[in-house]
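Listed next as structure tokens is one chain, alone, in the form predicted on its own.
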Amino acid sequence: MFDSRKYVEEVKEHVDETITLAGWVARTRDLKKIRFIVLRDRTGEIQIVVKPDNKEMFELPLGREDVITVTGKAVTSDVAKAGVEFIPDTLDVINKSIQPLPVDILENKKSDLDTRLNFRFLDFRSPSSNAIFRVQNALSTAFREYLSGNDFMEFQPPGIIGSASEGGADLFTLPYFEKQAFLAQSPQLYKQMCAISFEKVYTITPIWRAEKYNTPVHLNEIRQMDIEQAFADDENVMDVLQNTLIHMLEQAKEKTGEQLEFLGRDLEIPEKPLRRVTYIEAIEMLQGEGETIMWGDDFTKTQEKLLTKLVGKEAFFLKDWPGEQKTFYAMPYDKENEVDAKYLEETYGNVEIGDKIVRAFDCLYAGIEISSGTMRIHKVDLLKERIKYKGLNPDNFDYYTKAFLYGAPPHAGWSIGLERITMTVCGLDNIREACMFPRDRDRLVP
């Protein structure tokens, strides 16, 4: 049936030729001596000019969203925006839509964020949520090209665990027969035990969070894309990172230009080597503005854009984070290691802080942080000392700690949020409006 279909932004190669086109009603404008039927599909829209001499088509009701077929010629027009218009001699109605629309995809009255969700298959329709989500297909398409482009190989992470990835209570739990699982909060133990194997890989995967924030910022259920890498540590990750991440946002902005400009976004594209300013230097900075924030705090969303502001960079990493912000598998500084010393020695001339400080970054962008990232511990015996350190039972991970036991070489890795960075890059008050079918404490539907 639709074979010989022809998309709108084809049309205008077939001027003068007989075609189909298929797609919504977009609009009508109903005059006494013309009507003007305006069809969209995803590609674009184009004007159907209806004269009176064609009765039964001029007076079919149509209503906004009606899906229909038409076929006829496109001739060229210099009153059409696009240039040319669609003269039909057949209009088939595949499928009536219920009038009046409960959202107003037209957006000359925006709806309220939650009729929109409760209707998102409608809600995709309208111009601001097609160029979101186009965009966010365009990030995470440019981020498996790079990656694939540069030797790592895709895993799948399972979503139902045993333990904690993580540690900490945000976990979902459910009955799993005779046992208690729960939903994963990160694929990080599985892309370590990958790595270690196949030595690069990826994963865009959804996790779960189990946190009772209701805010515009969190989601409880979201997608993460990761990297985890062998015989490397947090330096060499940073670079793939910044690479990546350039890659995506030059990608985006090749291909959704069109969209970002719809949505009032300009990308700036940063430049590399992006800047690595430590943990200490970012406090250092906060406290120099009058900031309340001491050794071991986390910087809150105003401190990340005030940091951004005072780096004077678009991206940058944060580094060299205190051990008890990161998770168990963060890899200490070794003072004891010759390279580490001076390391430690050259950068904060005390080799004794290498007893506080993990090898773990984060990666702000906008003002937002968008990854975090570690060299993870390799060592089954230093392992196991950080699970207890914070506060774990190792015997819960043994599944997870005897995988080091084989010949485990040192490795790093980072995750990105897909609807953080599409947040992000979009410009959006609310991370809802970057996931298709969000998750949060009162949304379970559609």
Ligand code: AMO
The other form holds:
Amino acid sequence: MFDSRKYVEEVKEHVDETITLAGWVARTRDLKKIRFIVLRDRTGEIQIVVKPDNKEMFELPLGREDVITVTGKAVTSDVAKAGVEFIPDTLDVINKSIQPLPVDILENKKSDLDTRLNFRFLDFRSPSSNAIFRVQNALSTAFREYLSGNDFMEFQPPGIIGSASEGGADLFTLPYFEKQAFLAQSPQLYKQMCAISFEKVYTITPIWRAEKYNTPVHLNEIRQMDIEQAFADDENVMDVLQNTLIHMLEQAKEKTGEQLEFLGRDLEIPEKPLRRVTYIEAIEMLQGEGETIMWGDDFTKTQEKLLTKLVGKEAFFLKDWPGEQKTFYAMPYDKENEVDAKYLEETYGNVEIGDKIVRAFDCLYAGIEISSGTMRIHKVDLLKERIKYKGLNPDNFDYYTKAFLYGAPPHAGWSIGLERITMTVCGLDNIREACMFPRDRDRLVP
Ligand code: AMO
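Return one more block: the form predicted in complex with the named molecule, after the form predicted on its own shown previously.
The complete assembly is shown below, putting the previous chain first.
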């Protein structure tokens, strides 16, 4: 039915030909002797000019967001912004929109976020939402592109799981026939089980966290962009992360420069290598500024911002976290191992600290944690010990721990939150704006 329709961006190539356009009425301006209808499709806007001699079309009731098709000719125009305008022979209304619109998609006076989210399907047509999700699309496409171009294989983890992957808390439970099941908190255990056979894997997958609090940087359902790599340690996958991140930012800039400009963003591409700051250094930096923070504490969101200022870099790594801050699968340093002992001595002048820290890192970008990762434990005894240490029952993880009994190489990986990175790249204050259909404690629809 619409096969022969042309898009607004193609119109200039068809000046003086009879063509059909389809789209939405963005706005109309009715003057005594002329009617202007602005038609919008996914590629842009064009002005349709109707003269009073076409009485029916001149008087046709039209409202914003009505869906129309027009058939006629594009003509060059010195006055129209696009350099062309459209003279219609016919105009058909395909579907009407209720008036007035519940959200101001022209964004003259921006509607509040809650109303916009209630009418998300309409809000997508506003220039800022449109820009945000085009940037998000550029980021996720670049993520896939970089990793598949570097020999990583995409894998598909389950959404329903039998035991916690990120510790016991924050799990959504659901009845599963005669058993109890959980919604996946991350693809963690499954990406490890894939990497020990396929070596290099990645995924983009929804995950769920039953965190009770409502904050501007947390959602209860997010999309995680994960990798896992065999024969790799934390340092190796930090290199992969910095390269992937830079590729994503470069692509966002190249493919959606116009949208970023609309959002008032001038993206600076971080320089390689990203600085690697140790957890202890970070604590000392913050203490130096009078912050109350001690060994073992996590950083508050305000402290993450302050730290970014102190480090003086848009993107950097925070590494060597205390074991109690990270999950059971994070690999501790082994001070009996020559390489680890040398690193601990050189970095801390003290190998004993190796008992307290794990090979885990976070990546901060624009003052917010966008990613975290670790080298994993691939030795089953140590893994079971750490599961117990975290207050979990190793029997519940039998399906996972036994994977390390059949020749599991050392491996490491990380995860970027798609909404978090979209939020930081687009400079948004609330993560809900960076999620098409956000789920938080109060929102389950649309
Ligand atoms: P972590 O729990 O740190 O690590 O999550 C990784 C990244 O996912 C995003 N994220 C969130 N974004 C919004 N709302 C939330 N509630 C939320 N929770 C997490 C963040 C975060 O950096 N399995 C490990 C990763 C690994 O080691 O490979 C994990 O899930 O951007």
